[in-house]
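What follows is one chain in structure tokens, specifically the form predicted on its own.
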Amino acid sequence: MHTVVMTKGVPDFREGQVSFDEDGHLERGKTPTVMNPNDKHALRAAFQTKVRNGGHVSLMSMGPPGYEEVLQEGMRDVYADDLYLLSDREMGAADTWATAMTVATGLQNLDEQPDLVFAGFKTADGETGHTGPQTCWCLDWPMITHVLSLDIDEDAGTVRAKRLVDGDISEIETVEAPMPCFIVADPEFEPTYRKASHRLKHKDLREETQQRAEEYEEHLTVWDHEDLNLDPDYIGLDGSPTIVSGVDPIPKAPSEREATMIEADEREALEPVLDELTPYAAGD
């Protein structure tokens, strides 16, 4: 089994300061970046496949050189056997379509065709949820979205999954698809390890990947557009049909907030505070 997980770096909104250029494009080099939280659900799904079925898990991203740290984060916090970064200036400022074309080419450039490609539900910045399905469309593979759980039948070459119907938590269906296949993990996805052998293997693999992440450069492959034989006219900004009409800057939270200090023995001072908070405690 060879599984690949697509990931993306997103602004670390905890920092409260995101930088845009004059054309409305996010300046990722000037913005603190972390691994997209929804992609970690996808990576956990791929890790579950590794634990249960064996094989190899690759983590792939497209972005600036700083995304090496995003890939390292995924390897350290969840799991990865190796890392792939698609990166050069020609790929910059891409919309989801140009990104999908680039990532699909990266997947085709691997030595071994993946059995499964996992993608997150959507990113924390654009929130379109387009890149995974568009990459799948480029490869003409089947796709299962909103996946809550999955099982692999290697002999039959199929994946069976439980998924939300139209994203509705109240309606769940079971579907089956042939591999290779795209899986979009829902944020509700929860890995399960019922066998003791699986739980022990999970523990051992987690220790291995944390050690590997300390020297992640040895497991990293970087490809530019020439390595992938991509025409610059069809990738990056030039290959992006989307027009950014405007953005709303994210305000930075104040570093200091007003606070009233009350000592525990100041009963009279506590009474108005309790009067104010009691309705909230009651759910009003």
Given for the second form:
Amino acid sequence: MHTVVMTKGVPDFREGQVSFDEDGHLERGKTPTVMNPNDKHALRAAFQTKVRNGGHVSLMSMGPPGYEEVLQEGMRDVYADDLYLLSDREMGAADTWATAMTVATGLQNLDEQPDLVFAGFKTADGETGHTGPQTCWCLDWPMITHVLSLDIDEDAGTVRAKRLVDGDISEIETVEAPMPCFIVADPEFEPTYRKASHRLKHKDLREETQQRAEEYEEHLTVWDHEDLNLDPDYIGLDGSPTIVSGVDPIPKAPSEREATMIEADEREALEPVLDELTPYAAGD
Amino acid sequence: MTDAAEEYEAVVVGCGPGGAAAAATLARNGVETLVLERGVDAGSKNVSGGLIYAEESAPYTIDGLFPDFREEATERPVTENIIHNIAGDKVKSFDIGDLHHHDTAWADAVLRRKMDSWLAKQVHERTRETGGGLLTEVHVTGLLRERGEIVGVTTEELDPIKADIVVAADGVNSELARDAGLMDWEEPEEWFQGVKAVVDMEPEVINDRFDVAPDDGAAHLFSGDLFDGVRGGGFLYTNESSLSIGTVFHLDSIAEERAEPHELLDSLLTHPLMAQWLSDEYDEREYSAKLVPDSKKAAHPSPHEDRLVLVGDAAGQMQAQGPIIKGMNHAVTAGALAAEAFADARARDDPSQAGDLYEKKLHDEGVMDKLRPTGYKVFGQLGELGPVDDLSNAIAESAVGRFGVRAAAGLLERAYASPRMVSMIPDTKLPYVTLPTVIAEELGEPVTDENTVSPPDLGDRIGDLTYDVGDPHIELVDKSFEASGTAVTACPVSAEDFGGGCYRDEMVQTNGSEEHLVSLDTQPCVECGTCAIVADTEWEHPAGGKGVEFNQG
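So the form predicted on its own is up there; where is the form predicted in complex with the partner chain?
Complete assembly follows, chain above in first position.
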């Protein structure tokens, strides 16, 4: 089994991490880059296949050299046997299409061809959800999206998945596909380990991957467009059919309500809050 | 995934000292051993007063099984032992070092989170080599049976697991022991309840206030009239950078007196005697509580059934006789003996003998006689008969008794320090309340220090604990005050007129009549098990990794 997970580095949008300028534009320089949170669900799903079915999990990204640390984060926080970064200037400013072309070529360039490729459900910055499916289109594989849980039958060469129909939590269907197969993990994906032996293996592998992440460079392969034999005209900005005509910041909601500031370091000081809220407690 | 059971040679449930000793001994014998612990970390569910002993006469000790134990997992050794008899502000202190040193290789104060999580690391490494290992956050719910025979365990988080031996080291509220019908939660007389505060204190301050060297420590015990007549006493042990201060009472006495355990603890914390040790900046790290089985009554004489063996608190193996409180050392011995029994039985190609062999070893190695001493059977239980108790109390309090106490002060101190005398102590007011009070009144000196400690209220104590309860795990079956009202006071995180605890009572108007009812909110539950005994409940532990998480323990 060879499983590959696609990931992207995104600004850390969490409170206290993200930084915006006066006009509401993201300050990239002041905001740390982290692994796209949805991709961690995909990586957890891939890790589950490693624990249950064995094999090899690779984590792949396309981006600037700094994305090495994004890959390291995935290796440390979830799991990876090795890391692949597709990186050079020619790949820069790619849209989802050019990215998909590049990543699909990266996948085909692997020594051991993958049986499963996982992507997360859209990125925290672009939010298009295009790159995964377009990569799958390039590979011409079957694809299962919005996957909640996963079982692999290696002998039959099939994967069986529970998925949300149209992303609707109220409707779940079970589908089966031959491998190789492309999986988009839903953020609701829950790895399950009902066997003690799986949990013990999980514990061993988690320990191993955390140690490996300390020296991740030894497990990292960086490919540029020449390594992948890619024509610069079809990747990066030149290979991107998408034209961004403009970006409109969403204006901040005007705060028209009156606010009363209460210092809350003492119990007594919270009494006025109670007084304020009590009338609403009855549901009026 | 299939529901087919996995198989291990041995399953150990719980990774406290009993489970750790069993697992280490099984692993040493090459037995494939799976250890299941329900806390997020071993020790996160465990509370003890805080002294672990290594007995000279014991076949196994914790440092024998885990050589770095004392360096890595304990606090300070006990080098000074004092019991304080208290009446009002009068105190008479006896040195009971002789009692403490009897059969003791060493005794150290411990905090269970640190101790058990260290043990768990060693246990995982050793059991992993056998093909097993340790898993946390797994709640073992009961026994797996085939054709009526115990063949393994069921859990909330995993598929059923079969084993040739199941070691139930799942603590005082063992669900496995109850599933097997070996233990119950019926009689309050069989239990003590302990509550404890871990109080922050700089090491230098401890050295100074207790007059001990940096690598030494003190153990103080307290009894007398400071607990409103509730039978039991208090303790104070020095840790590296904190104090463990607690109280332990007979549960039947707590129930009868409708005592509030946290208030009894406060009575100790605020007594003038404590002023010399506790400063104004009283900083409580953690409040905790636990049930303690009274081995004299609760230790199961034959703690096994089919492939199941019980060790430690799960089997009631907790020796509490007057000033002696020993539990963890017996759990260690029992755990190792159970493992040894299985290894022996397996060597004879008949693993099913393990339970009988374990029982025999408990007797042959003298463990059962420590847990259920003959002296108590002969004299102690006699003293618990009503008329004898009344008479003894009357004599001790009479002029004659008081004269005797004055005349025999030296003899009394020696008696308190005599292991033989202590083993005969009956569970009555006489030794716990009357005698210490009379001793203090007749021989004691008043303590004049002003104690300025103001302990946190119950709400703050609960607020400082870490909880992730999940679904309610205890069901209140009979909500009437008659059946379950005792829980309102006896529960260590509930109190009368306190809205934030587990149990509260209220008068409810129904169809013109008024009913006195009890309600339950398991959110602040510390899983001590008190309400399983004093109220009518369906009691279970929370799911793996859920519920209270002690950081000190």
